[in-house]
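The form predicted alone is given below as one chain in structure tokens.
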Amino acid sequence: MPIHEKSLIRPENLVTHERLVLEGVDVSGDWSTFIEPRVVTDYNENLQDEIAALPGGEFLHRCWQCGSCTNACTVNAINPDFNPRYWIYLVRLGMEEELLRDKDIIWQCVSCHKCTYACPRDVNPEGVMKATAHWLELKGLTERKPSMLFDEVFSEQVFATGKIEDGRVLRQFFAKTGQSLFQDWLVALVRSFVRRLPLGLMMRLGFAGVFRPRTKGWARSSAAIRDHVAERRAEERRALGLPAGGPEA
């Protein structure tokens, strides 16, 4: 993959001189810039295989670095540092250290799928971004984001009851993230509901919040879903060479 990446030249390794004269010749300015040598100390030759083993990363090997994904990216239009093409490039080269420099913005993918539609090689860049974010999570290389906690609360309620009760989801999410339940926007929303929703519907919503209804015959489905999730997580951890179990298992 003979592609020169200017991004790999770290700013802290550039040596410039505002004023420099050598043997009577003024060599001030950027044209005389020197780059300090560096050594990649944590090259991961298995990085591509690890991310390809996760959901969404299966076709990572097809990428030919045309840049269509980044050109179509909704987030890149706002934040130029969000660069799917560049990250796929790093993954394929095994440059884990460079990839980790952007670990806090890889999560910004909004799953608009514009990159996927634009990709001429069916790489599924959106899936690769999700697989990369999941890889960071499994490796313990990123903190547990609020979005991750919300997904856990939402999924657990589906697994347990086969239904979604929005009030319970919000309460549990706020509890996990240390947020107050009495936020101005939420209070205003509830007041609006109280004024506009029919009394019968309000009573059913209240009943659902207190008694936590379940989908009929859900026990067997719940057990099957939990078994599948556990098996999938175990497979993913094995693919990454991680021990069984873990906080997310």
The other form holds:
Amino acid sequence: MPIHEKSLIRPENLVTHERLVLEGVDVSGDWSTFIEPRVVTDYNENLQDEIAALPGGEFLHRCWQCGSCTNACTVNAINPDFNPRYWIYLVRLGMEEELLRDKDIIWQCVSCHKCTYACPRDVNPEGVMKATAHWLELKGLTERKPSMLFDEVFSEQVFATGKIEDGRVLRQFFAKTGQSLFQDWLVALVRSFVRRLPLGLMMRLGFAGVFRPRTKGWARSSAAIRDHVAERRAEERRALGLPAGGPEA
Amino acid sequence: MTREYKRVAYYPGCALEETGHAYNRSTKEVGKALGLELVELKNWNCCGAMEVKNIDPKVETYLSARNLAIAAEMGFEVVMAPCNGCYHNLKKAEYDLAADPATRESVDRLSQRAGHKTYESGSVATIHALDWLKAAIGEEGLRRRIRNSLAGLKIANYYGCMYTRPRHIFPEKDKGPGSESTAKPHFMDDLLAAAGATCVEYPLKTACCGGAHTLSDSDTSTRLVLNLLEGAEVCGADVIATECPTCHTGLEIHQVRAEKVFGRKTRVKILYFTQLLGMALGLSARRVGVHENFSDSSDLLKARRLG
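Rather than the form predicted alone that you just supplied, could I have the structure of the form predicted in complex with the partner chain?
The complete assembly is shown below, putting the previous chain first.
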């Protein structure tokens, strides 16, 4: 698969002249298109350190820009703008403005680990994607994305009971993102399932909906996990220079 | 190797208790039919899945390590996890605990605060249902026990992401003949071929189904799954055999969604490899929970006189 690279030549950087004669030579037509010189001065010198302080970003500094991650990437194959190599480059150089152009797609990493498998430098690009998406949200540079909301609904159940119940995760996530449970594909799926009358499983699912599955004696584990997460969150906010508290606290 | 797999600890995980119940049921039934004993971990908890990792990776490791500690306490040296996510996380916990002192420290501290023994790394080996059947019974043993051959059934074996990636957490793979390959896994192919099926060449066997974003970025998942389904049909498969509840349910959900949202219909059936093996061993379709799948494969099974 070829490496699809993002072009730095954007429409707003092109300068075209209807008619252009240089030193007596007519260079009209395609020759009259030039690229605006680009001078970057607004580096964010803390960018790499901040993302490296978040879980998954630890090995960012190892990257030598071979592009194996982007070449292997599942999401890149369906959206060429999804470019882990390029984002790691921007983070290392501190080019925050450029990174922010893609702030609404970085969260779409599907964690298939193809990049991590391919990476010759053990950068853990999948982790860098998560750390970058997390950084954008902690800094308030994007709204909270569906995947973060899903992770929270899911993790909250694990922290509370030690186990998850699929139906509850689905219902809570749909409620949190304001989606109807009656999506036509979901209705079709459930209809076809119910038609075959898997009574035992239907009772099992209904039962789990009422009496939530839980790990016995989980209270102490739950408390230990919550303390740990709160401590980590506070450390992260300090590393990013953010005041204590914030939307997640 | 073979003998110690006759009786192993069993970690079903959350999905197998509900949406993936057919996998739980068929795994247990296949074990019973083959004389293998599964002893469920006492009072287990969620492995942490991908979601907890995204919130805090060390908590995920703690959650998985707690399950490994239970297996050790019950006197087992081997724990079998049929779910790719659980299998992956237990393997990852094992790796991280040995390789990363900071993770070790966090897990010890969490275990201490939670009031239970911490997991001593290296004391329990995690295996997948594929490793279990391949080592405990093997192709030869399976061939002898087949009562209803899958002959003529064309299967695309789909392994997904978590079974082979990232490779550093699977030190026993890629060790030459007899071991599993991370680039081109074949254990499921081997077992189903021994049951008489024709395993088609399926280049997408470790491609991603987008399971991470099944609900949070459904269109991306549907596109990825559609690619898998259409790819399997192009390869001539009647059935996609799965070995992970998240992949399996994802394929089922997005097969319907691809039709409803993108107007692209696919006919390939989706079954757990344990359901196929169970029927080949002479178990009924109901015994291996075919009616508990979200997708309906009864017409194919009837046509093939399976189950």
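Positions refer to the first chain, counted from 1. Only the largest set of C-alpha atoms that superpose within 1.5 Å between the two forms is called the rigid core. Since the structure is predicted, the reported quantities are computational estimates derived from the model, not experimental observations.
- Positional change of Ala234 between these two forms stays under 2 Å at the C-alpha, relative to the superposed core.
- Arg195 is among the residues whose C-alpha shifts by 2 Å or more between these two forms once the rigid core is aligned.
- After superposition on the rigid core, the Cα atom of Ala224 is displaced by less than 2 Å between these two forms.
- Look at Val21: with the core superposed, its C-alpha moves 4.4 Å between these two forms.
- Comparison between these two forms places the CA of Leu181 2.3 angstrom away from its other position, after core fitting.
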